[in-house]
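The chain that follows stands alone, in the form predicted on its own, written as structure tokens.
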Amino acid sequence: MIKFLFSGLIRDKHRSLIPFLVTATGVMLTVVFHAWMTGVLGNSIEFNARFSTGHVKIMTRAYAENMSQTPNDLAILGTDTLMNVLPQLFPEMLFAERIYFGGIVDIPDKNGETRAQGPAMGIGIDLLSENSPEIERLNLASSLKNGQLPVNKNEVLLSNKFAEKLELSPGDTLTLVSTTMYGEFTLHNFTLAGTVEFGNTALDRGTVIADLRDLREALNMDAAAGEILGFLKTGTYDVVQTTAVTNRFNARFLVEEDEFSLVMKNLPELNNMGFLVEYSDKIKGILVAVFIFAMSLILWNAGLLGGLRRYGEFGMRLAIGEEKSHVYLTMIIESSIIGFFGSLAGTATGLAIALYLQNQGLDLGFMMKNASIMMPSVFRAQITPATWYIGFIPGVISAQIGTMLAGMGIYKRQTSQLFKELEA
């Protein structure tokens, strides 16, 4: 029966073919706007993983402990071994050294003395090597507002404001007061190679951007590291993956008695993160709920129209012998062929649509000018197995329900009743 119904839809296009293409465009919309939802929110995330939390830290224990103090003091040492054992041991992962620091920058005047000065906060990273990957991490290429990125030694980035703040330009010489990690006094000169804008108004205040050799030289520490950050390879935060590489690292170097001993925090163990996580999840949670259920009374609407536009038909049918309950069963089978192929085609247009999305992105940077590196101005989606099903949801589900609720009415009728609306 189900190969005589489906080659009867194939061959009547007017009872098959508006119900299939509204089927599938709802069911498109509906895969298209989760992998967005997922994508732009996640989007938030990345960028605050990107810039201070990674997907995973590494920390030692007493420096994880005090961890908004930065304290250098407590760093970890001997990194340059750890950072050859750490890919062999997760293959999953990308590891970077970070040295986060605070001081003051000290601006002289042609005759060495002091012109001006600032508190600053800074972050050393690897922005030298060939190919270093925290460039592209950070978004500083785009990010640039005067100058250029370093390309040599003793070269930093200075956040605009704070630039225009010290009357500084690309070029001028600057003069970083701060403590080694062994707590003694220190003065280090650089250049300044460019200005970036952040977007936030606590880092447009003061931050300073150094290489890791050069920063490390300045605070004496040599192979040393206040964080490494982890990050996942696909690129996007999986609490499932992490919490196992999590675990797994503890329970190779944690030693509760050491407190110089490694330690590593899970995305949402890191600055609060975890309300973000979850709030994130929740909201998009929300929204997807929301579109589908619009999706799904449009969809339900759709059946129900269409089953009452047949009642004709149905008269018909019953008039010349069949059971109510066979034009009933006839229905829900269609309408299930209908809304299955009909989801399949969506979902496989939608997943099209939501590929090219996630790999080129959506330009916005027109919309946030000033808000280059912690928002991003290419936002992108995000295809996760529930994108892969959830269109199936309002495509097959709601479609079958207005079909049932239209073919309830065969039962109201009467034969007759049905087939004088056939004459109409």
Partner chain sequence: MKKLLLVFIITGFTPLLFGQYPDGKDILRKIDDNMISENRYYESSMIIHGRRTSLTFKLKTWTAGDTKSFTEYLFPVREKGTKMLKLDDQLWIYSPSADRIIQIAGHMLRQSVMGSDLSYEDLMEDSKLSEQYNAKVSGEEVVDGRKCWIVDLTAFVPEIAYHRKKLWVDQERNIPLQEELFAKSGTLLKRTRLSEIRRINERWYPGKILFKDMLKDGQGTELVIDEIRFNIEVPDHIFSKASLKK
Given for the second form:
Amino acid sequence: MIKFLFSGLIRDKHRSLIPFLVTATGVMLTVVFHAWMTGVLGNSIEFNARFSTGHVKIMTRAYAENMSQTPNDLAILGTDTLMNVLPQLFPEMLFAERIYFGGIVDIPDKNGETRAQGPAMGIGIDLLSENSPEIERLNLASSLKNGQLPVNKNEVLLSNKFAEKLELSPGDTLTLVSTTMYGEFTLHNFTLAGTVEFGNTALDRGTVIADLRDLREALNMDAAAGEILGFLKTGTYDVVQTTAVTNRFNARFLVEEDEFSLVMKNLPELNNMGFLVEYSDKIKGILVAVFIFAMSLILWNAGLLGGLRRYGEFGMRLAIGEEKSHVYLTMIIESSIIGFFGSLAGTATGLAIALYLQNQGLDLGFMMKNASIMMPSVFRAQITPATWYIGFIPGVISAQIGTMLAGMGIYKRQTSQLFKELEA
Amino acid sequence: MLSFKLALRNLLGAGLRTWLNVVVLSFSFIIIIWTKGILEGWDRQAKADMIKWEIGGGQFWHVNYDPYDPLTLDESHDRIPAGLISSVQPPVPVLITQGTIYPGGRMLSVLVKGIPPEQKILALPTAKMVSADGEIAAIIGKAMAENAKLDTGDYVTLRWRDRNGTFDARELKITGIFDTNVPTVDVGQIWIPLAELQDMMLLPDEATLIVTPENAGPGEATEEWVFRDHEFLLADIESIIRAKGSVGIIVWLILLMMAMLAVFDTQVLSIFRRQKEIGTCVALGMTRGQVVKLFTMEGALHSVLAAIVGAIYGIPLLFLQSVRGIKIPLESSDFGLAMAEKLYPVYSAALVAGTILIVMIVTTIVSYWPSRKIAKLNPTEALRGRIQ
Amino acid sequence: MKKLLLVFIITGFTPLLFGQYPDGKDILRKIDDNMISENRYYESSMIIHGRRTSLTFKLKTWTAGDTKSFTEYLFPVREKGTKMLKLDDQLWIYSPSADRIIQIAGHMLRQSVMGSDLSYEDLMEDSKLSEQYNAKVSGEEVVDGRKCWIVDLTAFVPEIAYHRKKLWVDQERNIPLQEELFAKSGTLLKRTRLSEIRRINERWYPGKILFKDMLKDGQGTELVIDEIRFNIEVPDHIFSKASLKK
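Switch over from the form predicted on its own to the form predicted in complex with the partner chain, please.
Zooming out: every chain and molecule, the one shown earlier first.
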């Protein structure tokens, strides 16, 4: 019978094509909506991750305890070997060493004596490697205000307001006054390559961005880094994956008795981010649920109308002796077939679009011209396991309910009446 | 005009089918507005939280106060002036100094903030700053508590330097831990009664900043005190919201396509179903253009009816939500503080009007598209009801 | 380095009257009389115990009166040639690797020196004890097997880091063997132990001083005096910014 109905559907395009297209489009929209919401609502989380927490963060246990003070004397040692091992152990992650430090930026006059100085917060990243992912991660290229990105040794970026306050222009010399990881006093000269604007007062006030290699020299941190941040290769935070990674890492590296053993922390455990993660998730849940409800209604309506318009045909079928229940059954099987294949097609196209939006992202920079903020302008969707099945809820179930509801009329009305509708 | 009347009559004549479509389309309206309202409300919440926890109706800052350079705190305090603002509710002075706490043998630099326990402007649970046995009662935020590993009832030594630079140290008792989304009242800081801090610092009646009550209006600046309004204090959040706005547009587009789908489906069906009618119209002398216009009008009228229907149930529904808020259930709540997180959707007039207008335009376009097919119909065939 | 000298340089102590505590203020005056030498030169090692490693610095220091001092780092190699000049309450630091002279601003002086238990200010505090503190002898105690007077100091000037101090002064050799620094509330903040007392010229000197921040965990900071000379020829140009770069 199913084969029979199948051929019926394929031959009568009006009975199949439009409902199929409508179902597929509805499902496609649901899938894209889910992936986009998942990706985008995590944007603030992502911003934090890129700047400070990573999706996961590796530190020594002692450093983790005093993380707010970025105690580089408790930094991770031997990062050179570690950075070779990590990608093999966790192929789903990208790792980046970071050194966060505090100090004073001191500007010399022509005699090499202090002309101006100001307190600074610093981030050491891989600035100088070719194609360093860190430059994109911190959105440095598009945040550049003056000058250029560092290309040579000992070139740094300063936040624009800080540079203005110190009356510094690209090419000028500045001295970083800080302490090494062993606590020694250190002075290190840098050249200002360019200035960046973050759109965040705290960062704009006094930030230095320097290359890891230069900082290691300045802070006597050979093969050491305060923190190693891990980012999922998908580019967006996912609690299931990072939890698995964190558990695996800590089972292998964490030693309770050794305060300098390595520990990995998951993003919700860092910077009070747990709240944001959960809150975003809940809001996404509510929005997606309501969207699915609305989409269900639309597809339900489509199913209902599709059923209603065929009353004439049913009248005819009943008149020639078909059982009511059989008509009803064929109708439901038909709509199941359409719902299933429509959902399949919709999910496939939706996933394809979502995958594109996840990998390529959407650069909305053109809409953010007036927002001087270092937030990445490329927004990405995120596909989660739910993205795969979520479209089937409105696609199969609700269209089905619509058809079932329409089919009830078969029982309620008289054959003659249904037959009359053929004329209508 | 004729086609308008005809379209309306056709629509109303179709009864149940029309109303089903209208209700579904009205749902799309409401959901577009609602979703945008939630996103907007979420953005606003960050501002609302900051107002509630930290800035009130704006702050007077001592002229030397710089929240990003704690080393300047030594020079940024003065006697609290009288009559800075005229409001029934007294403003809340806050004195800030640097200190060091030693939780469990560790050393943590903190900002010590003195605030009157009886204050009512900020959401900080300052009333909990009561101590029985002479120690200084202190409240801290959850993040600070986690970082310092302190819990309610714990004691911790605070060391500070008074106005003369003399070291002093006292035991603090943590009498309350609060849960806030505003890190600037939480991370790295300890709140104690203002009078205690003034006493400890040898700075009687002095403050670093003064929080004004909401709706007190802009304050008058003096030589010593600068008024920082919402625009200044919320600038960072505003720029984040602006950046996030573009994301909402994509969401809005997806929702719009959903509405389109609803209209498109009905429109295609109705043209298919009503071929005979189309044939009749053409046979009666209507030009094809007129028929296309009639069908387009019918589709567009759907959205007008949907807007009306949507308004009937949507306005009270959305209004109620924006006032009562939507409860966001959160599982994790540490320190036994139940978080009753409520989100208040924000609907702007521009959002509502814009959505209605665009949905109407889009509906019209989407209605027109399948109607074009009519132009290709052969009237005699159509009249016979032949499927083409 | 001044403060260290202030603490331990005691000579010519007043002979004691048996059965009666000596006048505390008198003790302070004598400490002051004896600590101020025209100038001095010393070589020292500072050992900072971190959580992970200990770090040793070797320094040589010239001082004149109670307002001028000049220090040069000899070790570790990374720091070699770093010089610090202090004139009154101003501090300049020169680093040969950066070839820069940096002025350390007032509020920076309160930060700890190289992760040690001492702030720059601690190192630079050099006023006379008798001009800042009233003192009273409150008892006797044996420290490191030596009989000591316990001297309680209370500040009478307001602008001072430690309102109260307690010294254990060796009765025979007239040198504090232990010093405790208190907050105004009475909380013990820091403890200094002086040991390996040696005789140099007419003075008794500690060979080793241990500073400990009592509120935090850790082993404290050690200072070992390798060599010290008094009243030697110190050319005045040493205490100038020009000498930083030499």
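What we label the rigid core is the largest C-alpha set whose atoms superpose within 1.5 Å from one form to the other. Residue numbers count along the first chain shown, from 1. Because the structure is predicted, anything quoted here is derived from the model rather than measured.
*Asks:* Core-aligned, does Ser143 move its Cα 2 Å or more between the two forms?
*Replies:* After core superposition, the C-alpha of Ser143 moves less than 2 Å between the two forms.
*Asks:* After superposing the rigid core, is the C-alpha displacement of Phe253 2 Å or more between the two forms?
*Replies:* No.
*Asks:* Aligned on the rigid core, do the two forms place the Cα of Gly124 2 Å or more apart, comparing between the two forms?
*Replies:* Gly124 C-alpha, core-superposed: shift of less than 2 Å.
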